[in-house]
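Coming up is one lone chain in structure tokens, specifically the form predicted alone.
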Amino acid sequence: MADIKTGANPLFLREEELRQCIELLFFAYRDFTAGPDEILKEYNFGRAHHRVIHFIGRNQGMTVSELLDILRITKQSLSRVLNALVEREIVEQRPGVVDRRQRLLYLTEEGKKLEQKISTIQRNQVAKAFVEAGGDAVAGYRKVLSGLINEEDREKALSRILER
């Protein structure tokens, strides 16, 4: 593996070093999504379906409004994806307990199996990368990714992630 330049003070990165980091992020995302993309292709699903499956799986019983808030997509876009997942019996919608107008989202048993299959691939990739990078890399990785989240949303996103 090619060695990534780490000699520069990270607080004073040159433009080229920043561009390299951006490019690394693009390559990492490409390979991080490749395995799930292959699995999703079997279902005629794409990355939008993957995101919905992921967040419902991590937040069983979430409302459609909560999912829209996380994904920041239009109701129309979510509706197309969600309808396909419901039709394929990957996701089920139940009325709210307090407010029957609410639609609470759950993965079905089939949905849980699909989510597990996809997330196992990605967990293994991240674990392997951390082993290769060393224990100190975990905290830095989390700090950098947290720093990429919009400041207004950071606390909300982090609390959602860390509350489990």
Second form
There are 2 protein chains.
Amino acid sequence: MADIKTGANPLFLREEELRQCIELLFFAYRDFTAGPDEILKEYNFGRAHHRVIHFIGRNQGMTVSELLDILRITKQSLSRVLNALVEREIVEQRPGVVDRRQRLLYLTEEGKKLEQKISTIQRNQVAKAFVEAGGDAVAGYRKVLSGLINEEDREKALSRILER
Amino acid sequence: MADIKTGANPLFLREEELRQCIELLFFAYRDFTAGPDEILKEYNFGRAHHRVIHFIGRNQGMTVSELLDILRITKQSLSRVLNALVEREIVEQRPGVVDRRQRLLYLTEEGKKLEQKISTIQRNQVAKAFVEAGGDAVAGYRKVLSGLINEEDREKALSRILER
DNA sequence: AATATAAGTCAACATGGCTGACATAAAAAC
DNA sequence: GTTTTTATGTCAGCCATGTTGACTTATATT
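In place of the form predicted alone, the structure of the form predicted in complex with the DNA is requested.
Time for the whole complex; same chain goes first.
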């Protein structure tokens, strides 16, 4: 089957392979967000809330600017979601000590619980995929996905992920 | 740095590693959709149109039901996007020959051009990441992402991706 | 002839993006 | 010490894209 293509036109196979990998990313992302969505729905939260909870959880005490830079949305968009989370006592804001203009972001105890609940699902899902795929595969996964991150801020993103 | 964690609590490292891999997926997906978004904006299309164009392009003559099943959205949501694409002569609908209730979906010549334009960007982006990461990494990437797809329809999704 | 299926439509609503304009407090620069 | 910049927030309105529910039409299946 592949022989025909390989023999006749290796570039076609390459294109085909690339397209497959693109689709794989679509399907994986689609199914990877489905689990959290269910739980969030119980709380009347959406995917936007999830992202905020996730990154604050990973980065307690981060500033609003930092969060905006990660999410790549406007502050008006963030504000809606963030205010809802503060109101529901999932997220807490404290003025910065060195720069009092800043409102540093923290998960409350309840927020931590929710974060834990959601992220456990995702971690189990990833863990399962990792076990099935094996350690080398995980390394490959990391390499490729790192390479997909925009070059200009790859280091920024990766250091945010890794320096912890 | 990692030594402390490794020695003291290997489970923490594992959780940490999993969290990193989750974030990697977020950042990669974020930056992977940025390129197409720019082009689509010129046409006044959005990501929803992109998905439709992509899957029809990959699967000329597919039915509406099949497309709905892939996208996991309601037919009402799809209809808005699909009608726009038909009106703009990007997508064409032809009645099925064996089952005339079906409206089989095809990209027009113009649609193919647009699809090509968008997908070239993404393929280049993926190709670059693959070259940087190496062949083994690509295999790992595929394994892990396959594992992230919902088990119930993994075969369906994968066969759709691979049987071509 | 009755029922089920593929597809479409109308209407109303929710979520989460966006822009633009403006406000406030605190830090930094002059 | 006054001016300017920065971090954050807010109001108002728009757009894209998802949802549910109710109903229609044509065709296939039973």
